[in-house]
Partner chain sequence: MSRPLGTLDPSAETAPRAAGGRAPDVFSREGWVPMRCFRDEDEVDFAVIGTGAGGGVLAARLAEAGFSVVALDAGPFWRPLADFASDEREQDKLYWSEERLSTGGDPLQFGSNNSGRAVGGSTVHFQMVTLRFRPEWFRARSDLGYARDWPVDPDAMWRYYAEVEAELGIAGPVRYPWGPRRGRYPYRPHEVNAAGHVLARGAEAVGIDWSPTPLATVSAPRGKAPPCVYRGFCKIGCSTNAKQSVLNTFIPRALAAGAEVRDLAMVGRIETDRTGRATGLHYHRGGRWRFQRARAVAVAGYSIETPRLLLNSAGPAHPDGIANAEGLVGRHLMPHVNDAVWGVMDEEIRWYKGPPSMAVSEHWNYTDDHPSKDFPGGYAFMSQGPMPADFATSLVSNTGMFGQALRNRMALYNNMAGLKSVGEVLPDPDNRVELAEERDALGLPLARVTFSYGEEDRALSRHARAFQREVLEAAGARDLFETTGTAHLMGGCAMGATPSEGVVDGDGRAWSCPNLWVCDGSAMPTGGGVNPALTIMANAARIADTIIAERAPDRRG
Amino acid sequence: MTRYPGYDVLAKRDTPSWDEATRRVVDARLAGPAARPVLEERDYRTLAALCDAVVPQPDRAEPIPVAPVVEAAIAEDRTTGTRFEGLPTMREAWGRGLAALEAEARLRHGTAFADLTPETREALLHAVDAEEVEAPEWDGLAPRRLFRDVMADEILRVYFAHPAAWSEIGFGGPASPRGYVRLGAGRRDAWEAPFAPPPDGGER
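How about the structure of this chain only, in the form predicted on its own?
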């Protein structure tokens, strides 16, 4: 449940809050990547299931298209600039990681990772995070680091870079050219989303 009901960051599109450069960036994110098939169908199904496990979207009429954007990053070998010890390059890490997830699912449950129930998928990812893996495809990889610092990190960055997620968390989007002025705790600018506490007044 959003704390910012009725808020839509895209209502700012044609206001002084955003300039033309900002509009182009936001429009590109809304359009999504061009079709660039780089993963095999099995690997893409694993990727899509992994994205659904990390950022479930059961209440969205139009889910944020996370997997296609992650696939585009893999195709471009695009990184944050950090190369972790014990892990290969971005593209190789994703390729081997998706294959290892698939192999672990088949070894433990006799079926594809994408065909596991959400609960079983989550339990498998907890095992990966605890480095309690059995499939030989993990050899030479650091399961926890691969899952946390490459896979989950990229999925979350893609999700929260989308305007629909901005509306969900009350973020006003890029601060160009207007910027933000009232930066103190409990203060907000007039064009920012009003905060709505839970109906019971508690924290969630």
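What would the structure be for the form predicted together with the partner chain, given that what you showed me was the form predicted on its own?
Chain alone follows, minus partners and molecules.
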């Protein structure tokens, strides 16, 4: 479903578009995080389902691994510089947030969040985003903030840190020391993705 079939930023790995620093960083990422399980099995299942809802990948034979990297970030207690009022620290927010998602799913549908159908899961997340939640586990958690600015934020950062996501959207990817020469609209350098067919009127 990509508009840029056949384009792979990794093909530029050994060209002047990639410097040594970038190669090391991306190689390490592709090797995957060192195993550092912090989450209980149940929470991990919820996390995996959440990642799948935020960035569904039914089109990919080999999905970009998201949940393990997010789990590693939770283990690191990776901070972003902001703790919004009404949210606990990052790790606690994740732990309690995953538990609240699970509780909400059980309360509404009598089943685990991870066992919901994709449609029900998505609807439930829209309800969370609208702060229409019922489970007491949400107390003191600011559902929209948590969903948008902690959970979805981290999940998307992880997804769009993967070269396959760069290729998918036709992003040039790493570009140092060689940058670009042709900057105008409808112009491209040989080391960029070929042009895609123009987007059709309604993309949603």
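Residue numbers count along the first chain shown, from 1. Here the rigid core means the biggest group of C-alpha atoms that line up within 1.5 Å when the two forms are laid on top of each other. Computed from a prediction, not measured in an experiment: that's the story for all the values here.
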{"property": "Displaced residue check between the two forms: G179, CA, 2 Å or over, core reference", "result": "yes"}
{"property": "Rigid core superposed: R188 CA moves 2 Å or more between the two forms", "result": "yes"}
